[in-house]
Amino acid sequence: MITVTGATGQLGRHVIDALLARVPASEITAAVRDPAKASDLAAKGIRVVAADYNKPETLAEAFKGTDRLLIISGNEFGQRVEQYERIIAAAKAAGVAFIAYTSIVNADGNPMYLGVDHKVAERLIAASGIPHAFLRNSWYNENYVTSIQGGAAHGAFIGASATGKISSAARKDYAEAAAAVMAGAKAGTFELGGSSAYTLADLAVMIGEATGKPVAFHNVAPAEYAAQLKGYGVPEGMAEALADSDRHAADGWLFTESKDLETLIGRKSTPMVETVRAVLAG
């Protein structure tokens, strides 16, 4: 049995779809906080169980009969380390034989605020003694939907990544890689990034070519970027995290030359320009 945590999330649903192309629905468990939101998965023959990272008793029950567990990283910053400790303890108690975890690209040295918990999670999983895989995802193409829409509407967008190259790929690409690892219980550390990298100035060119109008990328200081994000209504903690991520992206921490993603999915990743066109097409 393959169990996927966070199965109703944006990445989780793509992982479930990718797994269904590889294994029978009866071999998949969707572990979700609210089973009512997974009724469509249950209708496909997938086992749906309640699993709340903050409620250990739900994890113990959810992981029963699980051979392979995919832990999709949570988004409750400040609580994630304790959550991972609970998940791993429950996995060991349930006799899980293989764990895969969605981490961050270049996790060994990545200085991003968002990378801190990933490093801890990797250490906890390694210390568990359970065979494992670290799926070190770079950025999602979809992270730039707002920038694409804003650039098209206003002829410009802002960021703080300067000339740093970003090796992003589509969520579906990373989901296919995760499904390949889970279906084959492929242990190892996989640095996952897009087949081609770009700067945000390059992204501005892509948007301009798609709209037929010039689009500019304005690089600002991280503090100014965070302040502007807050002004747009982004919560303070998230605004600071995004600005911090851009600051380190400027130094290349979201770039990788690894072809692990291509190898796992058997094709080139979705190019950013394709995502730009899809977003602008509505």
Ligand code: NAP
Second form
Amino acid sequence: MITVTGATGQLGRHVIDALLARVPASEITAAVRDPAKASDLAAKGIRVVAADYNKPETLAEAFKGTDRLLIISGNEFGQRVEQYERIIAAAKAAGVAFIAYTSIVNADGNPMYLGVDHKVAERLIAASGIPHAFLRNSWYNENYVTSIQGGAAHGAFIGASATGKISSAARKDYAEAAAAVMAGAKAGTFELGGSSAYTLADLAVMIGEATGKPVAFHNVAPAEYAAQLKGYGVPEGMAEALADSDRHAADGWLFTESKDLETLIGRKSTPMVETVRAVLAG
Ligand code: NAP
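Output the structure of the form predicted in complex with this ligand; the preceding block shows the form predicted on its own.
Next comes the full complex, this chain leading.
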């Protein structure tokens, strides 16, 4: 049995689709915070169980009979380390034989605030003694939906990653890689990034070519970027985290030359320009 946590999230749903292409539905468990959101998955023959990272009793029950567990990192900042401790303890108790975890690219040295919990999670999993895979995902192409829409509407967008190259790929690319690792129980550390990298100035050109109007990228200081994001209604913690990520992206921490993603999915990743066109097509 392959169990996927966070299966009702955006990445999780793609992972389930990619797994269905590889294994029968009866061999997949969707371990989700709210089973009511997974009725469509149950209708496909997937076992749906409650698994709230904050409720250890649900985890113990959810992981019974699980051979391989994909832990999709959560998004409740400040609580994630305790959540990972609970998840890994429950996995050990259930006799899980293989764990994969969605981490961050270049996790060994990545100084991003968002990377801190990922490093702890990797350490906890390694210490568990359970054979494992670290899926070190770079950025999603989809992280730039707002920049693409804003750039198209106003002729400009802002960021703080300067000339840093971003090796992003589409969520569904990372999901396919996760499914390949889960179906094959492939242990290892995978640095997962897009087949081609770009700067935000390059992204501005892509948006301009798609709209037929010039689009500019304005690089601003991280503090100013955080302030602007807050002004647009982004919650303070997230605004600071995004500005911090851009600051370190400027130094190349979201860039990788690794071909692990291509190797796992057997094709090139989705180019950013394709995501730009899809976003603008609505
Ligand atoms: P997402 O759509 O926000 O999905 C997060 C998933 O985590 C959801 O399924 C959510 O459950 C689940 N979750 C959160 N707290 C939980 C809890 N206490 N118990 C059980 N489940 C919980 O994010 P995504 O786009 O799929 O990305 C997956 C993860 O990658 C994120 O959570 C984050 O750690 C990371 N991430 C990476 C990037 C990147 O660019 N590489 C960008 C954003 C996020 P519900 O379905 O019930 O909400």
